[in-house]
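We begin with a single chain expressed as structure tokens, specifically the form predicted on its own.
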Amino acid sequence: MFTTPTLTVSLPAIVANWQTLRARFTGDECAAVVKADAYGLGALEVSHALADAGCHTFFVATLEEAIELRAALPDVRILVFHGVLAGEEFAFAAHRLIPVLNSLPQIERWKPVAAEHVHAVSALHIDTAMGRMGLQVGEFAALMKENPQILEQCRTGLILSHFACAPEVENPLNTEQRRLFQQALALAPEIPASLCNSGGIYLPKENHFQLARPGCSLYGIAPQSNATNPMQQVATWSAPILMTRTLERDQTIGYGATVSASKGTRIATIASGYADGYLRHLTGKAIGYIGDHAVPLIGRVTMDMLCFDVSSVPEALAHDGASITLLGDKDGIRVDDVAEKAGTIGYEILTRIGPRVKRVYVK
């Protein structure tokens, strides 16, 4: 067995987070967003665990993601956020996948598929603030006036939109988006609706509608800003110490000679870096852990190696082959903590963890 950085993913913690979100949601069904390889944690493993726990509806971004998931889970509902691109139409029908129709051209592509295949259902995206994808409310109203049968022709089984600021409970845009969404839903009151992402589940219940589709909070990211995170941490990134040394003189550490260390400082060099997704913006800010001992990153984040000052750690713990934990369930290295230090969001921290970091699953 080779010594390698590992990302240990707790499937029970992900399931527990989904159950927490499902219990909080007042609508009919809590789905799961597993796009981008379940935010870098392994879509097939995560989806199997959630399906075993009772989750029946999954969202991905691309057709390729959906086909891979369908091969692993033949009996669940799979929706594709990017919708139907040219040439993909009948692949959706062949694999029993549900496109989220985002534009008038996508609707036109889907109509002949729905006409030919009785199981070829769709969802419809209404843009209420994001400005990325989906029909604008006025555009949808004009379409329904021109062709009142369009949703039936597309076998539309869900109408959805997406909160832009759901983690900010008091943000007035949440109310405005709900108003616009309800305006669109009034044109198709019999079709189930979905507005809630992770943060939306923690908004008042008038925002909930029938289906929630949490993503980030399944993976330990806080659903609300400036509030205690109710989610369990699910991922632990540990990297082996390649070597330790005690400095025999005062000297600088790393590229650019940006940091100085004094004689007698003990340095541990570990096998991870920005090629593995450990962001360069963590330079001068990050910490790791050896057991319960917090150790500061020293010097710049480089491609394949990081240096930590382990002077305060007993030598019996900080030695070649031991590990330093970069991400995990300790103060300062939880996913949102690392994101804050890097000036980004937890989504990026997880999705950037590269393939050299071996995934290990706790079941």
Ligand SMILES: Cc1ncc(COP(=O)(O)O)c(C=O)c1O
The other form holds:
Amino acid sequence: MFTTPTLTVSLPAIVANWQTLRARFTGDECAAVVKADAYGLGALEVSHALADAGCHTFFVATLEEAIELRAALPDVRILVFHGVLAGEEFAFAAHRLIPVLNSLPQIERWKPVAAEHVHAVSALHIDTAMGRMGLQVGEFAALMKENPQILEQCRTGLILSHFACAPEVENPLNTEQRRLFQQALALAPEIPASLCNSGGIYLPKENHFQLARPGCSLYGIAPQSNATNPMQQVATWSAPILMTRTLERDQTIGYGATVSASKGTRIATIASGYADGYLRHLTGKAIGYIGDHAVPLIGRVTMDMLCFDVSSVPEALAHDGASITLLGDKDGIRVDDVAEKAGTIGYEILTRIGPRVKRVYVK
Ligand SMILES: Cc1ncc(COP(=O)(O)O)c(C=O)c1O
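Structure of the form predicted in complex with the ligand, please, following the form predicted on its own?
Below is the entire complex, every chain and molecule, led by the chain shown above.
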């Protein structure tokens, strides 16, 4: 009924990416990170597709995300990166959710839950370089010395840490993090471990351990910098052309009158803008596509509209009601291309795509 911008999400491409990552991973299990609504693409649809393909373990950031996912998938393992906050203990137990315990207070909070509920299990986060969440290695060693039973008391079934620079294969910090992680694991050698995000899976196999937790590469973002991206593109953002016009005189386009266009230039205005997550930093840099024709963005990105110079495209293709593709599987509009132009990362491009952009799923 409405002509809106659409984000077409290919679930088969996400499943294919998960299979590619799983095939590359030498450990036992490849999980999926579906936090932030599966990086903006729709956590429930993505998780259903991955569960159908055999994925059994899912990571989200918050309890609220986890409860929603649990309602949709009663039988999978769901881990919550933020861990258990004060007052959330009962909900974790009731929904059979697994907190990633990040601090001594979180560990203390979980102990009575694990004592009371036989099915309440947890994961433990060791910080090896990020400095944001997780026990430091010395802190963990001191805790184990003070209470050697602590992991049984918390029913800890996984120990994890997170790479800071995984996409950079040569970065020496990767080796240093692995060394610190192994130091921590030596105190609990029987517990499965997880270190790899998407980038980690493409590091040498001594980094792999038992469980991988890829996120971004499921959604088409390259796992490594400076290497060919083996992932399929997953998301296509298209927006309808609201109107076209041929300039009857030389004039400026858009706010600030920062760009001039000459008489005869054809402008197509489409329904998307920074309110939809099309970043304003793309001004002056981005392109879109009409079919196979690349068209440059012209003038500033505004809240709900973008202008493209469609002078090079036959009028039969660039007209009111046709559409321009802003993100997809073509040169210059792949998620990492758009991110580079905006001076950011693919994660931000995907997670910023707003609710006005209607999600459509290819099953
Ligand atoms: C702790 C943790 N593990 C795994 C991931 C997934 O990482 P990526 O999206 O780089 O694969 C994230 C994402 O931010 C994370 O915070």
